[in-house]
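Single chain ahead, by itself, as C-alpha cells, in the form predicted alone.
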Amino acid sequence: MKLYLAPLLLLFTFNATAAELTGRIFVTNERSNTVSVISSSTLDVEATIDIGERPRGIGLSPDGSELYVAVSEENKIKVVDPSSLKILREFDAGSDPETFAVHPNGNIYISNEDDAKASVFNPKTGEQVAAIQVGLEPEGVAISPDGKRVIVTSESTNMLHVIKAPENIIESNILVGSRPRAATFTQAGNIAYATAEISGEVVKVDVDSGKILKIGSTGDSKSKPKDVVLSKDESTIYVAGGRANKVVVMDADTLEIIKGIPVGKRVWGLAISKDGKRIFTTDGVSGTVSVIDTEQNEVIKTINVGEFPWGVIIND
C-alpha cells in the first residue's frame, strides 16, 4: 500500500471516536486505483490511499470507525481505518462487488453483477451472512433507516427488489423504467426514490404496496441518471445526472425539474452532509469532485482527485 499523508494528519489520535469526528470526504478513484481524502474544512485533498484493482462502492461502519471500499477486480472488500488511513483487512466478496450499502446492524449488503445475486457479509469477521437471488446485472443498494428493507436494482431486469431485512427474503419485484442504477429511502422507510439510466428517469416508489407513485424525467436526452439523495427536509431530490454533466434538482413531491447544477463531466456518485448542506459529486471523466452548496444550489469548488472517480461517502 502507498500511502502518501499531509503533515496535519499527525494530528489524529488514532481511535474510534476520532474516526467517528473526522469529517473527511473518501473518493474511490476507478481507474487509478486509489481512495482520495479530503478534508471537509479545507476541501483539499491531504491524503491518498492506494487501494487495489478498481475500486467503487465505498461506505462507512454504522459508528464510523470503519471505512469499506468494494475493489472490484480483486473480488473483495477492503477495511480502512478513517484516522489512521491504513488498511486494516480484507475478505472476499463474491464475484465483482460493485456497490454496496451499510447495514444498522453492521452487515453489508453487497450486489454482486455477474452473479444475479445480493450478498450479505459480516464485515468484522468476512462471514457471509446470506446470499440473496435477485434480477439479472444488480447495481444499487438502498437500505431504509430503521434496517427493515433493502432495495437492489437489477439493470437488466429493469426492477427493484424490496428485500425484508434482516429475514433477508423478497418481498416485491418493482416493474421500473430501462436500467436502474441507484436508489434512497425516506427517513420514515416507507417512501423510495430510484433512477432508470437509460429512460432518464427517476420513480418514486410505496415501497408497503410495492407500486410506483410517480415518474419524473431529468428532462435532457443525454441525461443518463445514476445516483440519486434526498435533502435534509426531504422536499428535494438531486439526480447524478451522467452524460449530461449536471446535477437535476427535482421536487420530491411531484418529481417536477427545479434546476440543473452544471458540474464536471459523467457525472456518477452523490453524497450529502449529515447537516444536508453540502452534496460532492464524483464527475468521473473529468477527475473531480465537484462541491454544491444547498442553499444556493450552486458549485462553490472543483476539487482534483484521481483518474474516473466514482463512489464518495463523508465520514461525518
Given for the second form:
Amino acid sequence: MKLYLAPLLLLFTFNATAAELTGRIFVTNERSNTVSVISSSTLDVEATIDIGERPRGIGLSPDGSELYVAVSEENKIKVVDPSSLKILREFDAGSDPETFAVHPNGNIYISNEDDAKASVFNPKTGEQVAAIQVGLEPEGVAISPDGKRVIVTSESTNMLHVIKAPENIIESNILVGSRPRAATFTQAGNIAYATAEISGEVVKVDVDSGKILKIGSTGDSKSKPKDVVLSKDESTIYVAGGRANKVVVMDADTLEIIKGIPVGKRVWGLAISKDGKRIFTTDGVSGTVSVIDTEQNEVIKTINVGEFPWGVIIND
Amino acid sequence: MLKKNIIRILASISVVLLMTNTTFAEVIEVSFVYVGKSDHSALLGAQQGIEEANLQGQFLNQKYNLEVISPSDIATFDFSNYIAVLTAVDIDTFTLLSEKLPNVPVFNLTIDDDNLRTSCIKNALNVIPSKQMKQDAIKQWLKKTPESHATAHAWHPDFVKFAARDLNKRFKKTHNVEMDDFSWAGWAAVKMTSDTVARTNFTDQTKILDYLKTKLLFDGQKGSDMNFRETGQLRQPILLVEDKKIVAEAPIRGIAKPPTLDSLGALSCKK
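For comparison with the form predicted alone, provide the form predicted in complex with its partner chain.
And the full complex, kicking off with our chain again.
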C-alpha cells in the first residue's frame, strides 16, 4: 500500500507546485516604490504593488511560492504572494539591503552595502542566521545551483568573495577589475562569471581554485557592465551594458563579443526564463523592461514600467 | 593531571606558533607618511583610505599604516621606509620634497597651481584638480547656462552617483564631518596606492610609482576610471556646484571638446 502511495504523493506534490507558479515577471521600481507585475502571456503590466521606499533586490523562494523584495530605505525584506499579490509579512534585513540570492535551502543571502557584510536570513522566521564580514560596498550575490557556494562581490574592495555554504566561511577572495557588480554560476557550480563595472570587464573564474580563467572586455567605454546571466546551454553570457544601452552577448568560452542588443537607457538588471527562451531587462533611465528573444537575440517587446526599474525575476 | 596540563599548554603554544609563522610569512606591511598640518581635512581623507585599505588587506594579508609628520620635520625625517608621501603643504615645500625623493610617489592633495602640472615633475602625483581644470569645467557649463555662478570642485558631500553616496556616508560616520575636496584627494591617493599594492604585491617605491603613472585604472567613486597624465595630473570629472547643490558634472555632455576628461586642464608639459 505504502509503495503505491509514495509515487502518487510525489506526483501530486509536483503538480501542486507547478500549478502555483504564475509565470509572472516581477520588477522593482526604485524611484516609484513599486513592483510591476507583468503577465507572461500578454507581456503587459497586469498589476502594480505599492511595496515601500526604494525597492531594489528581488527574488523567489525555491518553490516559487513566495516573492521577496529588498526595500532598501526601510531596511526590510517584504514577502509577497505571487498569486494574490498581497504583502504577507516583512522582516528586518540589516542596514540598506540591496541585492540578494535565495539558497536552495530557502535562506536568503543578502549584501548590506553600508556594513561591509553579507547577512543570511531565514525568510520563514525573519531571523538572521549568520553574518559574514566581506569587503567594502558588497553588491552582487550569487549562489551555485547545488547550494555549496555563494559569491558576494565587494565593489570598493574589488573582490569576489567565495563563501562555502551552509558553513558560511570565506574560502577564497578573488581580486578582479574595478567595481565588481554581479556574478552567476554554471549549473555544475565550478565556474562563475562576474562583471566589473568601472574596468568594463567580464571575468570568468574557477570557483574551486579561486583563480581567474579569462577576462573579456564589454567593448566601448560607455559600457559599464552590471548584471550577467548565462544561456540555458551555457554557451553564451548576456551582460547588461549600463549606459551603453545594450545587452552585450558574449561567447561563454572565449569571452568574445558576439553581438550588442540595443535596449532602453541604462540597462541594469537581467532575468532569463527557465526554458532559456526569453531575457527580461530593466532599463533604468527609460523606465522600461525589454523582452529579448534569445534565438534571434533581438528585442521583441518593450514594456513601460515604473521609474528606475532595478531588479527583475520570473516566477517560472 | 599536571602532566596532562603541561602537554595541553605545549600543544596550544605550538599551534599558536604555527599560526603566527604561516601568517607572518605572507603578510605585507607597508606605510604611508603624511606631511602637513594634523588638523587638515586632507589627513582625514588619508585616514579613511588607510581604514579601507586595511579592510581590503585582511583578505589579502596586507597591512597599511600612516605616519603623520609636520613640514618642519622634513629635513631630519627618514623617508626610506614609506611607499608614498602624502602632502598638504605649500608649493615650495612640495617642490622641495618631490626633488628630495625622486623615486618616491609624492602626492599633492591641496595645491591647484597650474605650473606644478606643466613643469612635469616625474614623481609628483597631483590628485587635486588644477586651477585650469576647474576653469575649463566652468567654461563648459557657462556655454550651457550663461547665468550660472557655479564653482568647480573635486568632490561634494551631496554627491550620490557612482557610489559616491557610500563613500560620503562612510566618511561622515568615521569623522563626523563632511567629505570635502581635500579629504577626497587624501582618500583617493591612499586608495589608488593600496589598490596597486593589492594587485601587484609591490612594496618598492619606484615600482609603485611606475605602476601609478603608467598602468593605473582607478575607481575614485566618480564614475569614470582615472589615471595620470604625463603632467602628473589625475584625470577626473569635476563637479559644478551652485547654491551648495551639484548642478552638473564636467565634461559637460554635448559641450566638452573632446567629449572626454581631456577637455579639462593642460595635457602636456611646458618645453
